[in-house]
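Let's start with one chain on its own, the form predicted on its own, as structure tokens.
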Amino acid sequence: MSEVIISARKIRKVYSIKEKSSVRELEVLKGLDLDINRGEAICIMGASGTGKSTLLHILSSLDKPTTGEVYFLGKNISQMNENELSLLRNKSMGFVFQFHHLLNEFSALENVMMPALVGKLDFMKAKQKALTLLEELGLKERLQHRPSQLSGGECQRVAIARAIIQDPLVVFADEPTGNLDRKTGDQVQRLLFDLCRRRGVTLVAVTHDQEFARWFGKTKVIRDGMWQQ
């Protein structure tokens, strides 16, 4: 029987919007369930505003719900304080998305090691398991490089490997090719389903790419706040 990694109930998000003389209420999720199990690969996708990337923030503890509850292998992640979601977040979850968020003036080795030693792993060992990992992406000989000297493609194989690098159980990726080119977007998905698959990492990506989405196991679609059925 697969085990529930992540558990949504009920998921409401709603946005005040000052209007001249009002406040306006938008609301951009309706009601949301969902269920996610260990190693799973999981596509949601929906038109523009429809209020995917919400969601996939709302499932990874980035933001709130305005009602309704999220369960990571079972605890409620809202009464969880800032500390408790950052170590969550450090140890068990790996993010990438649209724009690569590298910071310049590392390279791409420090940019790859950087959690893992915010985690508090051994210098060497961070320093170690990030070049396994830019060379299992391509990246062996651009490990000094910092972003502004990387192409797109490669500073998102960058992030990549930024993602996997504290062995999370689940990667959150949010149009992680929407910046790139057909061929080079192509590359860079499937390196990541890859990468995801290989180490039993469950994967849960918000794009617009139904090519992409056809590699899934589960596609779940939003449309006007809801499940489309």
Given for the second form:
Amino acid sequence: MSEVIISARKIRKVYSIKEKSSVRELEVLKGLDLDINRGEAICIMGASGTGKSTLLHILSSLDKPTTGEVYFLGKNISQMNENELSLLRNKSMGFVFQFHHLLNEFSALENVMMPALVGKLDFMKAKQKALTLLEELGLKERLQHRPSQLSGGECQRVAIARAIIQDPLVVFADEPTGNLDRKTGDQVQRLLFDLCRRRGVTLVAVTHDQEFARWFGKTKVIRDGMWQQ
Amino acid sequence: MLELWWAYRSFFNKSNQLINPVTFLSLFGMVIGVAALIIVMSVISGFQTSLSKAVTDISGHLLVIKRGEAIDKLEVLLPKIKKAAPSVTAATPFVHVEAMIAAKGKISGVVIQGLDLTSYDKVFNLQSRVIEGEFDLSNKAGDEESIIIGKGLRDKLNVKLGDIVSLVLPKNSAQSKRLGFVPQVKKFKIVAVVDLGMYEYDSRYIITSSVSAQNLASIGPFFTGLRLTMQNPDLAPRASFDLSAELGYQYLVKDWVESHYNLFQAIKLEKIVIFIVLLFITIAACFNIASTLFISVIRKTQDIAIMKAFGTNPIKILKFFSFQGMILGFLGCVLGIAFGLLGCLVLNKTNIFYVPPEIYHLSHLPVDIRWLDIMVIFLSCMILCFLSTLAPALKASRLLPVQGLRHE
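Next up, the form predicted together with the partner chain. The previous block was the form predicted on its own.
And the full complex, kicking off with our chain again.
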């Protein structure tokens, strides 16, 4: 039986919306449970505003649930302090977002090196690792280019390399192709999917794309803050 | 240092949003504040230095006089001084006489300083202060005895080199009890004019040989006191204390700082007050730096979020924004120091500001650049700058990653 890597229990997320004279509460997630196994590829789908990204942020420790708990390899991440969470994200998690979010002041190579440097890896080792990854992703000629000099697809490939440079256990992808055209999006999806499968990395993705969702072993759909049966 | 690298790149990146008019205004404010501090502190230091130099050039570092009578013979006194204050390097006896000068129908009260021509140059630095004539007090046969006057006195009496002036001294006449004091008049020739650096000295001092002064005052071969010099003028107060203890109550020993205590204390206090007042310009500039960083935090919300997603901890985010502010502050300080030094140089070379000598004791605006002053200014400004970065940096470090990602 596969090891459960992430386990979410009764996740609720309520946003307080301030109006003129009152505060209105909006319950986005209504007590969701989820188990994600090591090496699994899971896709979370749902209409806009149903809380897919919110759930992804909560599972990846980027946000806190209003109630409920998230366990990462059996450890309750709600009880971790900021430094422990930073360490967990650096060593065990990778992120790919809809917008690449590369740092404009650094080259493609330096952007990929960044998580490794945050994790205190030696500069030369980080550089070597980033070089290998970028070559694997077909960006050998673009190493010294700044994000503004790269196309959308290239930026997203750099972001994928940055997500996996620390050999994470899980990669969280929030609509990674949402900002790309169909053809480029397909290429990027394939790259991300293949890379994670080859390295045995768990992939948790949020997408609207039915085509992309078909590649995943498991698909979960959110509707009105609950799992659709 | 990843944070420093990131801060450096963020600051000097061509497409950096941090380099904008607001940043330039912050930088400009810092430059103005630091430059003003450098110039004003250098002028006050220059004022201190010029006064100290004027005082020590004409008075030496220590004054030894005997209360109510002439000092003991030098053969007796000097060994005692050497024993009590070994740091004293030279001594010269002097005669101090207060008199009146009369020339071209004008009169003025003067102080006559009679110098021992064999030893005065080991204690005083008068040769370099000559602006007209030659510092030669040796009296030539058949000629009037020589005197040297301050430039203020020259202007007051409207006299020039070679003019003959009369020195008038009231003398107690034993023969004529009815008259009380009888004026004793003697003619002298002006052989040089000196700039003594202080209006008070320039307008009152007359320098002559001790023999001429003794003859004028009819005091025989006696001296009023001794003036001493030391290698390190800062040790004068300590030496003064030791000498007082050795020579006893009959002798009065004063060091050069004590002689002008009120003046030097006033300058010292003025320097501190002006430093604090001018520091407010820098504090205002620091508020600008804080505003610039707050703008940067808002603009970089997504970068902060993504860096936190990689595992960058809040301390590193705090350091990053602090470094950004410190780079701005450092640039402001360095440019401010450069402009300040340039300003000092211009002041020093051009003498563009007129200083009324009767009020400020000096005839020009002196500039003395002290590295200690620059260090204090630099460190104070950098500390202020660091403090100003804390609020925006703390705000950035406390941002939740999701706050930046929600903007997607």
